[in-house]
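Take a look at this single chain, the form predicted alone, given in structure tokens.
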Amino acid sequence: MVEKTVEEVNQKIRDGSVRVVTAEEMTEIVEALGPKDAAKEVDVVTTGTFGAMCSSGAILNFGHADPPIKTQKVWLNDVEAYAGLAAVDVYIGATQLSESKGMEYGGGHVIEDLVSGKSVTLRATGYGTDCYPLKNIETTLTLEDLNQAAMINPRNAYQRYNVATNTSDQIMHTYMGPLLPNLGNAIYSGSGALSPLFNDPTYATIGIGTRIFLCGAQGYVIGEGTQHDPKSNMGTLMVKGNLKEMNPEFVKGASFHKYGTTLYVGLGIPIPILNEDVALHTGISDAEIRAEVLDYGVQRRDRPVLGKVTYEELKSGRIEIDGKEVRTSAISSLYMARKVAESLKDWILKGEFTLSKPVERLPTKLRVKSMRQTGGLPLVKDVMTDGIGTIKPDVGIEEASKRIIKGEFNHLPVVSDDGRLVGIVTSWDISRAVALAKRGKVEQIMTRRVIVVSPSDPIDIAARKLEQHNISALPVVDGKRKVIGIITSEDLSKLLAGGT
């Protein structure tokens, strides 16, 4: 039985005769000697990942001004930071956007620059007290002229992501990125046998007081991430560096299109390989680590799996999903993950990076509840209009437009001899076609890229879609696609207004 301590393995990083792999060369290793011999072999393994995590930010202070002011905000590059700590203390966020910029740049942006040497502008009101008379300040600072900056990210280093995918014909847009319709693609994030729970899902040296590798810099788990969920292998941590420390390399503030800002963090973590238990979990492979498909053009938290694959198969840039093959690709960097475990190694090969023990355990046996809603949500079945009338593509334009003026209403859905949306008709597309004298059918006049909500959908993501395609219905349609109803921007303003 192999047994170490992380005080052993310290010495042999003193002493220089400390061996050092990637997770990914320990792959090979335990494959090729067993967890035992490969115990005896190895002594660190290291871990990386390098990908957005939204939950981060960076605790800032500015120092006082004189005369003093107690900032009730602030902005930094017009960028909102939560000023109700102290004085002039303040929480950046990564995902927090611009006022002016909106987003395509944000708390992640800010962080990015300060870590690169830039200049930000601070920007801050206060309502002023006999203590803290100044009630407006405007000036520029760096990174080096904080007196601390420290980062911390409630929730980094997910220990596995769900693969995202899209079944409905509109293109969506995500935090896993823009998802093609009908399944055009499938996007996955993580790095894998790298990632640094996967090498250690028992936590059996990772917790409170583990040093790491963060953005360049040496820093430390100070907790289970929030959403932490290691029942389901999605654990989480919380972690903490210092920015002035940190190599803009490893910290990049990036916009996702019609989602918003994020921050990439490179993050590693050294595993002691203190017996054969632990070299057995640094062995896993890629063939090894499964995700779920989720199906994110159903919005609900409950999205429906499609179905499970492994990150040997999202790395071979295509998967299956019901008999489709599609294409997939990755919002992490895979590349900058396997830098950040080499550099890690390297600290450690040259005596420059030691171990820590953990000081305490984190959680093995937390799950994540959803959030508790105390007043319930109207859903659309409860707004929407059914028995509505719906017409065939081959009705004649004169035939339809009879139709609208006895319905007394302004939609009509087309649909196929099996009863399936293929279109709609308005009374607008109507008058524009007798204006000029068309005489065909309805399939020459409809709309065929049709928007439409589910009955159980909450009617906000209804009010959303009228919004963001400006229009002004809505086809009700159930899983096969047969329309069972519509709701109209009027049928929300008399919910709004208190009507029914």
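Positions refer to the first chain, counted from 1. Whichever C-alpha set is largest while still superposing within 1.5 Å between the two forms counts as the rigid core. In this text, all values refer to a predicted model and were calculated from it rather than measured experimentally. What changes on going to the form predicted in complex with its partner chain:
- With a cut-off of 2 Å and the rigid core superposed, residue 417 has a Cα displacement that reaches or exceeds the cut-off between the two forms.
- Relative to the superposed rigid core, the position of the CA of residue 34 differs between the two forms by less than 2 Å.
- With a cut-off of 2 Å and the rigid core superposed, residue 306 has a Cα displacement that falls short of the cut-off between the two forms.
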Given for the second form:
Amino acid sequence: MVEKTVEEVNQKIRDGSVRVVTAEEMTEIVEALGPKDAAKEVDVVTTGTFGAMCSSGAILNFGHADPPIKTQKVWLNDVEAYAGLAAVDVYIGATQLSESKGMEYGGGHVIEDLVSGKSVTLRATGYGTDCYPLKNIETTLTLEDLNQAAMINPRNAYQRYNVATNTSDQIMHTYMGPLLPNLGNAIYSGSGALSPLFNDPTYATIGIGTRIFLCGAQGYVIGEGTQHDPKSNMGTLMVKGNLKEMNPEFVKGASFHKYGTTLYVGLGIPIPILNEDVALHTGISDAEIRAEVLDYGVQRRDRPVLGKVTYEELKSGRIEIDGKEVRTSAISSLYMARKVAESLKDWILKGEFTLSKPVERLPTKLRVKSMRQTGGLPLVKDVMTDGIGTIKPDVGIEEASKRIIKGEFNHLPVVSDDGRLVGIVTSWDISRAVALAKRGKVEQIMTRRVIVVSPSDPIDIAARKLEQHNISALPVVDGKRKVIGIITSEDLSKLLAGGT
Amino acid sequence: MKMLLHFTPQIIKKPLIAEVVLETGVLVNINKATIDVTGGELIINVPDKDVNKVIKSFKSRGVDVVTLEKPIIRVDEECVHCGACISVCPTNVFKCEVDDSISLDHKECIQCGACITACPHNALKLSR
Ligand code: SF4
Ligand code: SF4
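Here we have the form predicted alone; I need the corresponding form predicted in complex with its partner chain.
Now the full complex is given, and it begins with the chain already shown.
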């Protein structure tokens, strides 16, 4: 039975006899030798991931101005940083958007610019006190000018993540990138067999104080990340590193179309192979790591699961969902994740990086809670009008026009014989057809691509759809596309007016 | 090779493509067309050997022609090789190589623009 200590591994790093491999190489070694011999052969396994990590940011200290200012609001390149700290401390978060450039530029880009040595414009306001009389300041700064610049990321390195796809008939712009309609593509994140937490899923060697690779610098794990969910294999880490030591290649601001900005973070963790168990875990392969495929076409917290796939399948570029072949691509970079793991390996081999024993283990029993919502969201079914009239596609336009005159409707869902929604006509469509003396049937003038909502959707979803598509009503349909009501912008505005 | 054609409003009504096809005998493939009051813009694909003939024929009709040697341009310093562009491209321009870097094959691009907004790092641009 092999038993090593972190101190023994560090001794080997110092005397140059250490054996280090990346997690991908380890998968092959464990497969060939078995965990027992692998534990004898290998001292350290390096892991890596490189992807969008929204819960990232940096604490910056600018030093005092003369006369001094107690900054109350601070913008860096027009991106607001949180200044509710001491006079010249701020926290700049990756997803805060620029007030002038919107979604093209955000906190993530500010951090990248600082690390790349670019100068950044600081603008700040304060309320003025006897000890901090200055009320406004504007200046340009580089990373070198700052006292401290600590990257502190509340949630990084998700153990695994879901695969996103979209069964709706609209393109969805998400934090996983654009999801094409009707299962047009599927997007995943995470580096599979290279993933830091998947190589030590019981956190036997990773904990508070573990020294890591963070964006090209030596950083530390400072605790479990927010939403840490070990019971579902969705552990996360809170990490810290010095911006001044980082390499711009591993810190990249990014912007997701119609979603917003984020930061791509390169993070790697060395795992000391202390015994056979640890070796066994680091032997994990892409074929053993599974992820759930979720339908982002449903705009709710609990999205339907369409299936489970392995990282091996995901990396092949195609997966099967409901018998349909769907193209996959990643939003994180495997190429860069490998670079992280290789750089870390290099540091250790050169004796520049030694391992640290955690001072405390990460929690293994937590579960994630959802938000407690005391307000109670009204649902579509509480607000919609039910018992509405519908019309068949083969009814004549003239007949339909009589129904408007009776004042029955503004929007009339068109349903097939079995009650399924096939289109919608508005009183305007019909009036126009009559005015142009068009003859024919409703199906010739109806809109076929109907945007719908489900009765159990919160009304905010209905409001967003109305606004997004610039329409004034949505048929409410059940799972079988049977029309059970209609919700109009008028219903919603009445509700909002009454509610405030 | 792909080429970008600009039509002025004055000539937009003429059946120019048909005339060029008849004159040169080259079957051009239309990849994308946008036409409005300010004129028209067309991206066509022409077999490499016939490029000169076709350009001459369009130019003689007052059409402005720009050849798109690289219809899609990647700023390599910005690219992190994530692959987000792969699954949105209708013509499979992007490919994941054995080392998991992402390569691109310009020839297939029809300038639909889908990858431009899909790239989180603003690394892709259409050439004009
Ligand atoms: S513009 Fe369209 S066709 Fe060209 S590479 Fe991008 S996605 Fe593919
Ligand atoms: S989406 Fe952009 S960053 Fe990602 S591989 Fe394509 S070009 Fe590179």
